[in-house]
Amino acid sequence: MLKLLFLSTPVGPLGSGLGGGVELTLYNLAEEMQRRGHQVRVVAPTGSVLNNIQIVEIPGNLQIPAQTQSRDVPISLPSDSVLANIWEYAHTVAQEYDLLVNFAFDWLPFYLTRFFTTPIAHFISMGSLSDALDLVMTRVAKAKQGTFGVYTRSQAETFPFADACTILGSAVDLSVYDFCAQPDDYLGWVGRIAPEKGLEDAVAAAVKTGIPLKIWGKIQDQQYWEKINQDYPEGAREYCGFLPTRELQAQLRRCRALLMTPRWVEAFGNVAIEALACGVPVISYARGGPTEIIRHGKTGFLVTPDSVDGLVEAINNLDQIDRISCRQQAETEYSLPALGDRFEKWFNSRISRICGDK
């Protein structure tokens, strides 16, 4: 049995949606590790909620998400930083655990790694976003082999230490997602509502096809969302809020397709495998993680990045996709046991290297 301390993202409480896909990854992984008999405790900002997982809630001011800043922005922490408080707590209890697992994509945890005697595994949920982050991560990668895990090869290749990354993928609890063979006549889009997600392209494609678009997710950039509302007629889109997984899948499974329109290199795209688990085809720009998930012409379509016309053409060809094939791909490649095998191997590797790290 391993004793694992999961250190959460500092950009928002777990369950708020502010952390994006990494929230789902952390929860699913914690559940699977507990199912295997490992001891898991999660340290997260105050207000976090996880079912059946022990949480230590840490107060403090939230961190600004890295993806909202420029590459050359100086490293900074707010006063009474929740990130600093989380890692101060980790330092006081580290000797009680076999491994610390970091889910925060921020400079401080990487810098502190060399000061801990307990091994640390950093799971990185985004591609390269900051020169300062790349520099400190490269130093850690050279000093402590096997420290970094990522979702996909596409994500790893955005970093200067790509070959040092362990590719781990993602997964969902398939028992939570119900297959839907006969969809309703609407499209879906799921994610943080922020410029790097390119929601306006999905709305534009919906307008061109005349098929309504339902939108689920946390509004992270209110000004961006208001601009979309000004630019497109209300009948073309419907905002359905940020929903817990079970409620989301109940609506998502009724979609004809899920649209993914990232402006950046998407590290993975958990929403893609959530859709596939419901039997929903995925239409995405051929950029980043989705290129390693979607089977073009079989479980969805990969289209030219930033091409609304490409999205429209794919939507018009949805009858070519067998929804059963979508569910089967999720069952074969994205089950929690498969994810658990990959992470367990990585965790054991990190622990076994402790003598070398020292």
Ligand code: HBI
Second form
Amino acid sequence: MLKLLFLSTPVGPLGSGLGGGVELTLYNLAEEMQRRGHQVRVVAPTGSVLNNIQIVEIPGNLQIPAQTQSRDVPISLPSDSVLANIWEYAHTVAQEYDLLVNFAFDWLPFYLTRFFTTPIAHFISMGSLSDALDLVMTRVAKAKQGTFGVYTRSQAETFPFADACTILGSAVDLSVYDFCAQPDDYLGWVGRIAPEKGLEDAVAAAVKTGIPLKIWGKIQDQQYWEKINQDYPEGAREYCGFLPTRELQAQLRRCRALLMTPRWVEAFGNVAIEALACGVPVISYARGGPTEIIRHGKTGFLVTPDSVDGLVEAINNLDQIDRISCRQQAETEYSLPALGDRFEKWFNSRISRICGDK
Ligand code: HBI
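Return one more block: the form predicted together with this ligand, after the form predicted alone shown previously.
And the full complex, kicking off with our chain again.
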């Protein structure tokens, strides 16, 4: 039995949607590790909510989302930084745990690694975003073998230390997602509403095909959202809010397809496996994580990046896809037990390696 301390992302309370896919990963992993008999405690910003997982809430000001910064921006922390407060707490209790698992994509936790005696495993939730982060991560990767876990190979390859990354994939709790054989006549888009997610292309494709688009997710960039509203007619899209998983899947399952339009190297694309779990085919730009998830022509389509016409062509070919094969792929590749096996192996290797560290 391992005693695990999970240190959450500092960009928002868990359950707010500001943490995007990493919120789902952290929650699913905590659930699965507890199911296996390990002790898990999560340290997260005040206001975080996770059902039946012990949370230590830490006050302080949220961190600027790293993907809104350019690559050469100096590292910054707000006054009374929640990130710094989380790691001050971690330092006071570290001795009580076998392993600290970090989910923040931030300079401070990477820099502090060398000063902790308790082993730290860093789960990286995005591709490379900044030179300063790449530098400190490369230094840690060299000093502590096996420190970095990532979702996908294409995400790892955005970093100079790609070969030092452990590929972990992702998963969903399949019991929460219900298969839907007969969809309604609309398309779906799920994600943080922000420029790197390319929502405008999904709306443009919906307008061209005349099939309405339903949108779920947190509005993270207000003016980006307002520009989409100005550029596209009302009928083409309906904003359905940011929903908890059970409510989301009850609507997502009724889509003819999920559209994914990432402008950046999407580290994984948890929404893709949520859709597959409901039997919903996924049409995505061939960029980042989705290229390792979608079986082209079988469980969805991979489209030339940034090509709205490519999205339209794929939408017109949806009848080729058998929705059962989407659910089956989720069951074979993205179940929680499979995820738990991969992470448990990584945790144990990180703990045992403590003696081998330079
Ligand atoms: N930005 N600074 C910072 N730290 C994070 O942990 C972070 C982020 N931006 C986005 C994000 N985490 C998550 O939404 C993604 O990792 C999924």
